[in-house]
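The chain that follows stands alone, in the form predicted alone, written as structure tokens.
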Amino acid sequence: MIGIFDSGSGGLTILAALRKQMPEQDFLYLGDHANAPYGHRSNQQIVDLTRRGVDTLMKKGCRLVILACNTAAAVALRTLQQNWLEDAYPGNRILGVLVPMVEALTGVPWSQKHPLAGDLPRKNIMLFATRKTVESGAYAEEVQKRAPHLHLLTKPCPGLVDAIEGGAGEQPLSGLVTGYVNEACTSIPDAVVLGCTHFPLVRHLFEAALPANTVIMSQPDIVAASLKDYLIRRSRYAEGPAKPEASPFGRVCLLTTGNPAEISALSALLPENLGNFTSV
């Protein structure tokens, strides 16, 4: 069984590319809705509150965690991984959003420390995330440790994941990401990279917003396929408990800090009906 953790609903767009890359597997989600949104927290309390949600998944017998939170993986990842993880879940994992999308972006493995070679064709990449991710520097520094050639551009979308979180309608939204459009892109990009797992679910808005044909980067697709790599060379993270009866398909459980009531709903804004949301 593979955990699934957010500060809130941002992850289920990975879930559900998850669940897409691999429909056999078994899911556990869970949102910290009641600490939602992590953008305007220090950096401290971001690190308690993704220990506490990893916490919480391994104890349910998940070995491999996925941060399916920018903030919570731009700002605790690696501590989590240094200073805890080991002491707490000898042999368990913990990974994060935003180094597939580095990888993806400048085609170099995470491993590889060293820049690409040559006289590379300079391009602009415009990042759009909450404001927390985008002072972390993690996008800016590793991206330019390893694509120099690369100019990543960022914008803080301060309120946008609030209200996404709080079922705004489509006229606030549209009102927000077009207001964020034009304050950053004076120019047109070479991509956009929604570098918030809630952005996705607005991602027509951008859309509208942005010039027509701008390439925006799936993060929900490059996560999954690389996550399905990761287990086809570490299959052990992938096992679970032994299912009464064979099956296609996976289960797949969500669980909020917050008022299920108040949040199944956002699942709606999915291509994939997931289930509703229960307690923790």
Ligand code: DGL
Given for the second form:
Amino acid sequence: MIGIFDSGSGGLTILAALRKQMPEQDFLYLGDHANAPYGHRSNQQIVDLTRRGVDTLMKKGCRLVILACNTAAAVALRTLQQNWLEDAYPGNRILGVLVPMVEALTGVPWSQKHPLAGDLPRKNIMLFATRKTVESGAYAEEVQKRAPHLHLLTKPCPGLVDAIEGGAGEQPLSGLVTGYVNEACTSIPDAVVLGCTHFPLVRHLFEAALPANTVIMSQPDIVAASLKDYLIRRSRYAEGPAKPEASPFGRVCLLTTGNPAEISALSALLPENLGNFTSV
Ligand code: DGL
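Condition change, the form predicted alone to the form predicted together with the named molecule:
The complete assembly is shown below, putting the previous chain first.
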């Protein structure tokens, strides 16, 4: 059973892609809706809340937890891996959504820290993310190390996660997205990265606001392909309690720290119905 953690409902976009690529797998999702959004919180709060979420999932039997939240991955992942996990849950793993994205963007494996060789043409990449993810500098630093020809421009989108979590309609969401795109894209970027797992829920609005044919890199499929590959050699991390009966399909359980009825209505935004939330 694989644990998926997000500050709210954005991680459902990752879960939906994981389900598509690994239908036989069991998933336990936890959205910390009571404390979302994380994008305005202090680093220490994000570390504490993320640790609490991962702890809950590991207590319930997940040996591997994916931080399906860029903000948590950018701010808390390394701290938890280095200072907490090995003592609390020896042998367990926490992975984030930032690593697969950087690998996809640069074409360089995470383990390679030196820059690509050769005189490569400069490319402008536009990153839309939460303020906290942008301020962490994590994307810029990791991309720069591997692919200095990629020039990462960043655009924080304060308010967009709140609006999505709050169930805002198409019009206000479109207004917000168009505003961010118009402020950020004074020239046409070579590619756009949606660096927040909530943003694929409004991908159509980014598509409408960006110049036609802009390449948009969105995390769900990239993260799912990367995790599938990771588990080929490490399937032990996905093991869980035996299923009651042999079934080709895995189970999905959605937990929230917030109000399950309100939160369940939000997941209707997704193309695939993943079920209803229950209280953690
Ligand atoms: N989905 C989270 C992310 O990817 C949103 C963070 C927040 O709660 O602000 O960054």
